[in-house]
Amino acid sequence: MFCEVYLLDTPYHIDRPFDYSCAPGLIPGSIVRVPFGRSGRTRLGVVTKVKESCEIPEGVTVKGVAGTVSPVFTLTEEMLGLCFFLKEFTLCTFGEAVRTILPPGAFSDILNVRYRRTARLILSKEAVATLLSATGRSGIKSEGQRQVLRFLMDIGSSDFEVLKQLPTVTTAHINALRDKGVIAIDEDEEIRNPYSEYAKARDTSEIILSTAQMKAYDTIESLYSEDKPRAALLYGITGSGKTKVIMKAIDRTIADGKSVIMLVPEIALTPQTVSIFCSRYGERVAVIHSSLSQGERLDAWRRIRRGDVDLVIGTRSAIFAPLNNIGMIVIDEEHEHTYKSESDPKYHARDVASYRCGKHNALMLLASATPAVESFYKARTGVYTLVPLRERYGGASLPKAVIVDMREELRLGNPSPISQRLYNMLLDVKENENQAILFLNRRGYSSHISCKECGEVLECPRCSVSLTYHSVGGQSSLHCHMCGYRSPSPRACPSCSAEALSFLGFGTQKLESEMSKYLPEMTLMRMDADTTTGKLAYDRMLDDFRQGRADILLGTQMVAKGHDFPRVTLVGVALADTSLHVSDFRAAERTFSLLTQVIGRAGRATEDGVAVIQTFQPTNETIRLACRQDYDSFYEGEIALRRELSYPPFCDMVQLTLTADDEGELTRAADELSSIVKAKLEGEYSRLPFVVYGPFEAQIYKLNEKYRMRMMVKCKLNSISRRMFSEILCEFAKNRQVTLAVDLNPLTV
């Protein structure tokens, strides 16, 4: 028998199948070790065929399968089709797509399974006693085994851990019990969930729809009940109750014996979903993301292989779950740029959930209040069938918005990142018992710190970036919050030695401090990335806020979006206008969206709610359509602008990028890459539409001490151009000095 195998580590120009003999009863799927090359070094891969005869050239012996991983991972049909589509939709290895789909862990030689041992009494209560009192031989002398014993009595059987806790006991003593056939010691799998807590408070109440949120569900039923590949736009503003309208929609398919995949953008949303769709669903629920320990990813995979999962709800990564018979993939706040990855495979989880809702008949469900603007163009054109929620649950009315002009803020002496007005509405939340949300996409203290004197401006030595000043517990440091980078703050500039330094620009730790100085009656929590470091950190501190522990929450985007907070009146912006200035032309579909989220974090419940919007721009157009909460007139003028200026979702784009270590290298790699792309799209492929740009180099040079440079290409994507910029990373990965990426559809141009 002879089966093909792709290796795990494998340059891209060489991913390919190789023949290997085999012994009868491999199967397609299987990760095996092979020996590969010259030197017959032992290689993992995974078997994608099994046939009973190869051809072998003259003089060649085939090499054989050395041995197999533990059977548990084993790829099935379906897995094996999403890494083939994956490394022909994203032109990543074979490799790289298996290494996705498995769990961490998974090519271990010892597979990280806990165990919990316990131990019980085997004889009765009475014959236990009698071994206590009876002397000589047959009694028990040692004083630990006699704690162990007595310990069991009264409670008949204990964990293996608690009762090393005892005086003076030990392993040993526990061990001898056994081999003296008093105790037996038991073993059971110990499962690693987090959140199985949040299974304990069930609620198995009935869901009530409103007119509105019933009319979108009878949407979503019917084009479930087709049984074919569907998918839907549940298009709802922010507070309509589409969380409602998805459970009903989850119940329906678990009733129906299939299972579902949710996926939330990020870590920070994920406690509040799971909480909700644990306490419905129980233990039937696994969750998967990145704050996970490894252990516990392993598990909860482990767990949704075998069955035992009707519900996965996770991050990007969670659209590989290995669930058999999905009935629905449900994609909440598909506008996020999370769910596209930015290593290999460069996947965006839409894609690749259209891809197993296909396989399985499946109903794809994409939930925003903002949606992509391509999402929302195949809405409008029949692709998605679009399910609108244009009210808010409870008739509660959306947020008034306020927008204050920081300018003359400064002009009346107000240097302060809070304006007056808001800080006279925080005030009024803190006496009418009420919360508020103050939103900054920007962490650290100073966003970057210049000489007065020379005008020099500290840079990371590793990046073409300012560094950014942090000030924790009277410690102060400079970060760099692209590579890492970190430096003590330096008293005078680097660069003349002068002690003029000024920090200018602010993020949420000063923001913070200024709040402690103007609102020292108010509790403030700050959540960013500094603050969250540490495991399930996002739970806690979300659950602090909840139950009333702080007056306001500050922080970057993760607190802009997803979250319910009913005692929340109040949301206030501080500029509100800095993503308009990134040099992208998704720069005002991001800006629209994060303004809109925020604003409509504010007055969910009994209460109105009003959202201040500081901003230096308060003319511009799209600050003043997310005030109005008016995403489709947002729609009109960019679908527009897009069609004009021939972006997506009329074009597709390809980023190549080219990284170094040397520059000289850098520029001449660039000249080679433009004559290869010249000479294809003037050869073979010279029917096929493109526009190129570049190169040029990176919007960030310098990066983690690689330089980077780029070309930008305008096409439609389909099997022919995939296969030309495939021959492109082919024919470059011939240049040891310099790397190629390609990513299709980049979310940042």
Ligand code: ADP
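Think of the rigid core as the biggest set of C-alphas that the two forms share within 1.5 Å after superposition. Positions refer to the first chain, counted from 1. Owing to the predicted nature of the structure, the values given are computational and were not obtained by experimental measurement. First, how it differs from the form predicted in complex with the ligand.
- After superposition on the rigid core, the Cα atom of S158 is displaced by 2 Å or more between these two forms.
- Comparing the forms between these two forms, the C-alpha position of D179 differs by 2 angstroms or more, with the core used for superposition.
- In the core-superposed comparison between these two forms, the C-alpha atom of I676 has shifted by less than 2 angstroms.
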Given for the second form:
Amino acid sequence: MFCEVYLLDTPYHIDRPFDYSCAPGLIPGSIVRVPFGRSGRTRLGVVTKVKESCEIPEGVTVKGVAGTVSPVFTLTEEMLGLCFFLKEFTLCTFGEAVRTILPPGAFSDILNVRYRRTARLILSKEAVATLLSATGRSGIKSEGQRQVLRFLMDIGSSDFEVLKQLPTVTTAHINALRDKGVIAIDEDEEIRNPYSEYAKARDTSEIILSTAQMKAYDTIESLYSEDKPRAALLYGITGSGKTKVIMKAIDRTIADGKSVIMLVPEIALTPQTVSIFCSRYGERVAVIHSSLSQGERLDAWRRIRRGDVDLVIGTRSAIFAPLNNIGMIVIDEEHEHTYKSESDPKYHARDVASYRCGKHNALMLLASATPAVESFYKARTGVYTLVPLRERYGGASLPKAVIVDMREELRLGNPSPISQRLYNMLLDVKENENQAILFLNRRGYSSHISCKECGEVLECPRCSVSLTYHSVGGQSSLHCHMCGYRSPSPRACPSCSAEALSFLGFGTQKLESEMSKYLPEMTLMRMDADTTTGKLAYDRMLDDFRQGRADILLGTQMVAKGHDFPRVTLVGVALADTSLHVSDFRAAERTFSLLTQVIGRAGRATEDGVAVIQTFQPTNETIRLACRQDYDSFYEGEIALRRELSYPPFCDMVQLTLTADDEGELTRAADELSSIVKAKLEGEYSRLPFVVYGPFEAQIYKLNEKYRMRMMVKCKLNSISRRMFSEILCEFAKNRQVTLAVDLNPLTV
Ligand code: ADP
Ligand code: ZN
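In place of the form predicted alone, output the structure of the form predicted in complex with the ligand.
Below: every chain and molecule of the assembly, starting with the one above.
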């Protein structure tokens, strides 16, 4: 027999199957060790095909498979298909796809398995009782053995370790009983489920939906029942209760004997969310996210593979959960950029979901209050079924949002980052014993330090970005938010030595210190990447705030998403302009979505909520529409612009990035890339419509000591254009000083 094997670690340009001879019985999907190259060193690979014969060129001997790796991780037919899908649609290697689909650690030889041993009686209780009372040779005289038997008579079976805790019992006693054929010791893989505590508080209550929610649910239910690949967009305003509708749909799917994957953005995976789902679906839930240990991930994967799980909740990579019989895949907050992977394979979870729903005849359910423009376009054009939910649950009204013109504040002589209006409203919150959220999308103290004498801007020595000044508890330092570089804060300008450094652009730390100056009577909690470094810090802070341990929660987008704080009646956006001026065509979309989510945090319970939006551009259309929570109008404007300027969804975008240590090599490579692309477009691919931009310097030209240049191609992605980019990658592989990365439809450009 012969088989075709893809190696796990191989560069893109030689990523193809190699023939090996093998013993009968090997199946596609097996992970094997094969000799490769002149040295014959063995390497890991995946069998993609088994065949009777293979064409062998004269004088060549086909090598044999050296061995197979644990069958636990053998890829199913669906998973193999998924690897080919990822390879074709993201231009990664087959091995990169395999490594993404299997849990990390799947290839290590020490498989991190712990065995649990259970002892149980084999003889009937009567027979054991006879043994215990018998005297002479047939009786059991050892006190240790007798204790074990008495214990097992009571409970039937017991953990090996528990038996060993009995007063006079040793391992030898237990083994002796096994050798006599009285008890058996079973070994079982011990599989850890760090969330099993949550499963204990069972919630079996029926979900009672409002009329509007019921209508949305009915649409989803009927799509589900078609038992065909279907996709729906649950477009519900903030506070409309999308979660309950989703839960009802999950109930329905599981009751039908099928399984569900529910993706959430990293930030939404708080103990609150997890406990709600675990208490509802018990031990048959697996939770997958990036801060699980390797062992925990492996265990979750095994539980799913064994069929012990109906519901997988997790972040992006959970989309590969090895479930059989998927009935529905939910992507909550589907507009979030964390669903797109930035390393190979550069896949979008939505595309993988759509592929898997196709294979399983399942429903893909996207949910958001501010869907990605691409998704809403698909809903409008009938590719997805649009399921709107236009009112807040329980009659709560949308927060009233007021815009404050910060230019006017300056004119009136208020230099602080808090306007008079916001200040007064914060005092009201305190008086009424409510809570407020204050949002600023910039961490650190000052984001920009420059010298008033010579104009020097303090930049990171490793990146072409300005350093951020951090000041916490009297300790000050400069940080690079791109590469993590840190240095002490200088007194004088490093260029001209003048003591004339000025600190511009305020971040969360400065806002915190200003607040304690102006509103000392209010307690404040700051939540950003700098205060939530511990594993549980983030969860603890959210919990403390919910318990009322602070009046104000101040922070970056971490405070904006998905949380439900019933006592929050005021939301302040310190500066709405921060994300507007990024030169990305999605800047408006991102700003709109972020502002809508933050504003939506206010007044979710009975109290009416108010949001105050501070800005230097009070007439900006995106800000105005976000204040009105008017996604429909925002979408209309945005889609018209995208159509006019040819941006997605009206075309696809492909980003080619060159990275090098040396600027000279980089420039030469950029010229070379440019001529390769040109030759293709004027030659073999001249029939394809393309617009090519660049090469140009990446927005952050130098990143962690490496220089980057880009080209951008607008085109229509299909098998032909993908083949062209694949060829470009292969041709470029010859260049060893410069690496080329291709990103099909990147989320940030
Ligand atoms: P969304 O995610 O759409 O912004 P949530 O799911 O957070 O909204 O719902 C807002 C609040 O209303 C939550 O506190 C939720 O528990 C409550 N809620 C929504 N629908 C129901 C329902 N059918 N029954 C009970 N409570 C509900
Ligand atoms: Zn840096």
